[in-house]
Amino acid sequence: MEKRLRLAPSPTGLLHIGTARTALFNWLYAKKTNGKFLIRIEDTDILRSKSEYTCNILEGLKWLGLNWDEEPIQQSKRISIHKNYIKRLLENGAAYRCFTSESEILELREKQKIRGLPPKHDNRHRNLTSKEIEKFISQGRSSVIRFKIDEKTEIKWKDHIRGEIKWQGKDLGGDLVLSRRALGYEIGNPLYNLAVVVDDNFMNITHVIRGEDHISNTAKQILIYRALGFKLPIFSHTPLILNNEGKKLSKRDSVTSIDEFREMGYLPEALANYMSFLGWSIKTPESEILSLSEISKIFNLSDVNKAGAKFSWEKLNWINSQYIKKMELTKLSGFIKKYWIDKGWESPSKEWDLKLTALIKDSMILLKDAIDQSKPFFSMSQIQRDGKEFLENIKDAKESLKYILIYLKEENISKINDNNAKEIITKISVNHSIKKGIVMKSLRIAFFGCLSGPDLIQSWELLSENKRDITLIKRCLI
């Protein structure tokens, strides 16, 4: 039988890394088993669901390389179908109308709180007669539809990640609400647990992979599956992604949406690679840098951890830097050039772009690092304290820069290359008894304003392209 998996996000916010990791695990298992990865947009929360969030979720999945195999299903277009299944549950006695008002529920909660009991509905309208129902309706009272849960029942299933899980009916909070309030004999809009079961059955979902925070929902949904005579899928509950404090990663942790990771300069391949290790690990890893295709071949749900997965910026940054180093130069240059254009920086030629990209790529962690790394080649860097002290206190520092200008003019050197750059430095050292280290450090201060920076000779070659090297040297002699 073909394995069919799905991601079922609610479009009430931007694509979160937790949702993206769930999508990734579903996608990996589908590819591993030659199955299908599907999308269902659960947009039945009319007030909070927005079309822009749907677009954001789908675009984010595409950016990560998690393409789906069939047209996404929009849950809100299936509301009438959901209602028909609620009618079926009403007709076979598995569900009933509950007229408990909001104020009555609040009163019940207060009494339970005083007695130290957990919040739980008392199922007071489970056995109403038809006359009692008519009376409530004639009084203008609205009703929800509740699903009957036998408190003595035990719900158990074999979780693909966690093994056997057991849940007691008495711990599910009373009879489950299936639909929102409606007047008369109408049925209000279906709620999550009912709609999920109906739609997973309709989509022939064979495996449900989702976060451990859904375990209690799974217990409730299994009861609905059975009441409707549907075949149960295989359930797998993944660990949550945790922050440094061991708490669930949330918006308070600053960056959580895929958009934010993208804007910071993370590559989709690197982020997907890192997310795969959030809760999953290889028993005998040969490398931690793996493509989605490579990971899908070795991915097993049985290797997913039960414990929470702690998010590590350090690890993500390292993986991202490795992808930048491995990236083909023309492709990386295209990414970097966009930052230059945004800054209004103009480069002399495509060849120059590639040379600068090659120069800075090994020191980049994020794509955005290209801004600071490239800046000295487009605008004049301020001379930092260590640079000023070197030029003022080290004998022959400024003299070496004067000699460089003289040699450039006397030998009519318009463009620097590896050979003539080294030749100039050697001549100044030999002819004027100045240490090569002093000449090179003085040049570095002129170009970058400090004693650190990328390869000096390659940098000089790029700066000479539009005579910026001369301008930068002269400013140190004023």
The other form holds:
Amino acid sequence: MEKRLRLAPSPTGLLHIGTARTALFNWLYAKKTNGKFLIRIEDTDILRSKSEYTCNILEGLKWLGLNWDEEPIQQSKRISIHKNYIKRLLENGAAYRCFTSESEILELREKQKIRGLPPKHDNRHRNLTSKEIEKFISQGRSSVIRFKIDEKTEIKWKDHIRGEIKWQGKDLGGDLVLSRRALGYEIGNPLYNLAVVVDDNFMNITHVIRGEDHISNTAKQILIYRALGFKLPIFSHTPLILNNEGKKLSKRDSVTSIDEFREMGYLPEALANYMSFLGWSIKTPESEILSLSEISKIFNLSDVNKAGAKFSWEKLNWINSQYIKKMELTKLSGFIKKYWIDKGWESPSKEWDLKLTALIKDSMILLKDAIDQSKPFFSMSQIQRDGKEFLENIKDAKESLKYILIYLKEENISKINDNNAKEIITKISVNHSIKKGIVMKSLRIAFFGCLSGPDLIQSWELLSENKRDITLIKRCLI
Ligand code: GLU
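Beyond the form predicted on its own, can we have the form predicted in complex with ligand GLU?
Let us now look at the entire complex, which starts with that chain.
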């Protein structure tokens, strides 16, 4: 039978890494089994759901390469269907109308708090007669629909990640609210646990993979599945993503949306590759740099850990740098060029762009590192303290720069290449008895303002393209 998986995001915020990782595990399992990956937008919370969040979620998934196989389902379009199922539960006695008011619920909670008990509804209206119901309605009291939960029932399922999970009916907080408040004999808008079961059944979902924070919902949903006579899917609950302190990753950890990762300069392939390791690991890793299609071949739900997955910036950065290193040069140059355009930096030629890209790519971790790395090739960097000290205190440092200028002029050299650069440095060193190291360090300071930076000869070649090398050397001699 075809395996059908789904992501069911609520569009109440931007696509978050937790949801993206859930999407990824669903997608990987669907691909591995030649199944389908579907999307259902759970937008029944009218106040908090926004269409721009739906767009953001779908765009983020696409950016990560997690394409879906059928047109997304919009849950809000199915409200009347959900209500029909609630009617069915009312009719067969599995659910009932409950008129407990908000203040009565608060009162109950207070009493439970005093006795140190967890909040739990007392199911006070489970057995109302039709007369009593009529009376409440005529008094203008609103009602929700509650689903009966047998206190003595034990709910058991075989979770594909966690093995057997058991949940006691008495621990589910009393009879479950299926719909919001409504007046008269109306049924209010259906709530998550009912809608999710009806829609997963409608979409023929065979496997539900979602975060471990949904385990108690699964217990409730299994009871609804049974009451409606639906076939149960196979459930798997993924571990939470944790921060360094072992707490659930949140906005405070400066990671929120996939958009932010994108803006920070992470590549989608690298982020998806890294996310797959958030809770899953390869038994015998040859390389951790794997494409989604490679991962989908070796991905197994049984290899997903039960314990929380620690988010590591270090590992994500390392993976991103590996992707930058192996990226095709023209493609990488295209990304980098966008930053230059934003900065108003103009380059002399396409060939030059590729050369500079090749020069800086190995020291890039994020795409946006290209800004700092390429800055000295477009604008004059300040001379740093170590650079100043070197030029002032080291014998022959400034002189070596002077000799270079003279040599360039006398020999009429306007373009530097690997050969003539090395020749110039050797000649200055030999003719004036200055150590090669001093000539090179002085040049480095002229170009980059400090003693570090990319390959000196290649940099010189690029800088000489529009004579910036001369300007940069001259500024050290003033
Ligand atoms: N809308 C729910 C959420 O975003 C879906 C959970 C589920 O996968 O059933 O948490």
